[in-house]
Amino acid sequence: MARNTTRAEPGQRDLSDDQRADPLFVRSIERAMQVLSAFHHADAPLSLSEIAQQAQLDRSAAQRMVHSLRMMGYIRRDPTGRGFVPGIRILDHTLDYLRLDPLVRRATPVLQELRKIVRERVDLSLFDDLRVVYAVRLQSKRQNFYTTLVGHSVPTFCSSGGWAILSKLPDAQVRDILDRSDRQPFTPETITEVPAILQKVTETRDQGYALGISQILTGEIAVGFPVLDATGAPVAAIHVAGSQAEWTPEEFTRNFVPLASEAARAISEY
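Structure for the listed sequence, which is one chain, in the form predicted on its own:
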C-alpha cells in the first residue's frame, strides 16, 4: 500500500551507553530533544500521555519537560485545547541554520536564477543518511501544502535527489543505505526492490542525472543532480520537478537537464 508522509526517517541514531556515560554528556538535553521530536510524525496536537509515549519517558518526566519547554516558548497549548504543539521559538533555530549554512547560502541565488528560467519547481535537498531534507523550495504554479515546506523530507532510496546522491557513493555504502531503508512505496510506481534501485543508481552514474517518474507524487516527473563538497563527496542534490500532464520524460530532460546540471556544478565545491 502506498503511503503519505511529511517526514522520512533519518536512520538509526540511538546513542550508545558509552556515549551517554561521557562526563560532558547532558542527559536532560537528550530528554528535552526527545520531547520535541515527539511531534515529528504527529498530524494533530499531542496529549501529555502521547508525548511521553513518543519520547519514551515516564509521564512525570514528560510533564516536567513540557512545562519547561512551554515556559521557554518551544511548546505551546493548541488553541483548541486538544493538546500541545511546537512553539514559535523553534522557527528561530530554523532561520539560524538556513542563514549560517554555507551550502544553502551559496545555492540560493543559483537556484533562484534557475527557477526564473525553467519556471518549474526547483529544490535543494540535503543528504541525511536514509533521507534527503529540503532546505530550499522554489515553487511553480502547481503546488500543495507539503511541497512548500522547508524541512520536508523524503527517503533517499526512491527520490531523484536521493538517486543522484547515491550515484556518487561507493557501492558498499549504497547497499548499506538500501538495506537499512524501509522501502515502503509512496505511489504504485515507487521503485522498492533493491536490484531495481541499484539499476537506477547505475543509470544515474552513467548519464549524470537521475530521472524519477511518480516516485513520491503520482504524475510528478523530476530530475535530480548531485551537489559535491570539496572532497568530491555528495552532500546535497538539486531537482527540478514538473507534471506528466505537461511533459513527456524526453521533453522534460531535453529542456531542463543542461540547465540544472550547470547549476549543480556551480553550487558544488569540487
The other form holds:
There are 2 protein chains.
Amino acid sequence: MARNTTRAEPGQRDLSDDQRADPLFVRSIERAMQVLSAFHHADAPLSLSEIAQQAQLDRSAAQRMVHSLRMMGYIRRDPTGRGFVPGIRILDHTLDYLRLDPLVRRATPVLQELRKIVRERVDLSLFDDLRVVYAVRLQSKRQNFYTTLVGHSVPTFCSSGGWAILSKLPDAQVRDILDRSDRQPFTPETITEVPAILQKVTETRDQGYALGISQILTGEIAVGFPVLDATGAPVAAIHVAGSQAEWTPEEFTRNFVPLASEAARAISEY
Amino acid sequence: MARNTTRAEPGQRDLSDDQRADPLFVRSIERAMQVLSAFHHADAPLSLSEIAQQAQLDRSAAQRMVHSLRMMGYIRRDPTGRGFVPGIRILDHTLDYLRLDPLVRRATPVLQELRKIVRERVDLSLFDDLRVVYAVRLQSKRQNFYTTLVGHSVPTFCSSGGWAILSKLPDAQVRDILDRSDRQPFTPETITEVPAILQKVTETRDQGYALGISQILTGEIAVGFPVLDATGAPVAAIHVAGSQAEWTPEEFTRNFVPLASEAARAISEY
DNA sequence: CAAAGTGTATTGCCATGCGATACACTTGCA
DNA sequence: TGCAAGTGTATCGCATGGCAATACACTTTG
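If the structure you just shared is the form predicted on its own, then what does the corresponding form predicted together with the DNA look like?
Once more the chain from above appears, this time first in line as the rest of the complex follows.
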C-alpha cells in the first residue's frame, strides 16, 4: 500500500459499548460500504476492477453496487478520464455528522474565539480508539493541504491530542491501545517505543497538556488538551499547532497553554 | 418539516451523464442509505421508530440496518441519552471525497492565498443541480456555526455562487433549473421571481461576477465567481463573503472582485 | 489488429434480508 | 403502584432480490 500521506486506519466497530464482531450483519450493506471504502486506499480515481479487488467482490457484483451508488450520487465518474471517484452526496452525511455531534456544536464557537486570539492553527479531534479524527479545523496562514481537511486522522499513540486523551484513561486501557497500535514512525522524531510513550503520557497527566514536536510532520509543534464527557472520560482533544521555525517549545507553551487549556475546559462537560 | 436552518435538498442522481431514474437499484443498499439519510431532516438524535419512519421501513427492518451500520461505525448511540446519531466513519468518506476531488485539490491553496489577502470568508462551492455544496471553507473572524460546515448547501437560484454558475450555462438549462427549484425565500431580500433572477444572471454574465446581498442571511454580502472545467462548463463557484455592517456593496466589490476573479480563473481549466 | 483493458446490460438460482413476533427495560401518566 | 407507551434488542422462516456467469461495445495498448 502506497502511503506517504498521514492517515490512520479507521476503527472497525462501535466503541461506546464494546460489542464484539457480530456475524449478524446486513451483508449487502457491508459490501456496499466496502465498495465506498475502496477509496480509502486510493490516491486517484478507481476502475471497476480496482474497486472489485479492494472490496473483495466479483467484478460484476462490484459493477452493480457502483451502478446503484452512482444512481444515488455516492459515486460519480471521474470528470476527466476513466474511473470513479466518491460522489457529492457523501457530503450530505458529513453535514449530518457535524451538525448533530453535540461536541462539535459546543466546540466550534469556543475554538473560533481561541483561533482569533492565538492566530495559529486550532483543531478539534475526536477520539476513535487507535486514532483521532479531525472534525473542526481552523487554519492559520501557513498550511498544507491535509491540515485543512475534515476527516483526516492521525494515530493516538503519537499525536499531542492522542497523548492528552491517553492521559485521562486508566493505565490498562492505555497499554491496550498502545499494544494494538501499529506504531510506525512518521518522522525520525516520532516516539514509537511504549515506555517512552508512557513517559509522555505521565508527563501529560502531570502538567495537564501534551507537547508534541515533529511527531507527525517535521517542524510542527503542537500542544494538545483533553476534552472530557460528563463522566470524566476523554472523548476528544483540542490542539494548537504552529511551526518550529517561529517558536521555541518554551515560547509556544508559555503563549498558548493557558488559553487553550481554558478552552478545553469550557468544552468539557466534566 | 421544521427547517429554519439554511439547507438545500440533495439531488437525486448523477448529473454528469444524465441517466434517468433507474429501477435497477441494489435495493437493500438503497434502504441502507435511506436509513443514513434519515438524519438529513433531524436536528436531534433519532430513535429507531423515527428512523424507520423517515426511511420508510419497518421498525424491525430499520433495527437490523441500524445494527449493521453501528457495527461498522456509521451510526452510534447518542452519547448522552437515547437515540442514534451518525457515526464517525462517515468522516472517512468525507476525507476520500475531499482528497480525490481534483477541484478541491487545485482550489485549496489558491483559496488560502486569497483568504490571506482579503481576510474575509472564502468558500468553494460545488455545483449540484438545484443546489451548490460548500466543500472548502476558510473562515473570517465573524462566524456562525453553519458558515463553518463542510457539506452545507444553499440553493443555486438565490446564491451569488449559484448565479455565477448559471451565468455560464445555456439559457435553456438556466430556465430548467429555475423551474425545478423550490424558490422559497430565506430573507425578505431573497430574489424568488424568475424574471428577476434571469436579470441577475444576465448582469453576472456581463460583469463576470455575481453580487448577492442578504440573499441567504440578512446582512451578508457576497461576491461569487464561476469555476469552469476543461470544456468551459461551470462546475463550481468561489465566494468572498462579508458583512454589510462593514462594507458598502461598492467598497466590497471594488476591494475583492479583482483578486477573487483572478483566483477563480486560476482554478478553472478553461 | 489482437489483446487487454475499460464500462455496461441481462438473467437464473439460492443466499439473504424483511417482517413477524417476543422480550427486557425505562419513562410517564393515572 | 400498575399499566400503557415508549425505548432498544434478538430470533427465525419464507420470498425476494443480489451475486455470479455471461455477453458485448468501446478504447487504449503493444
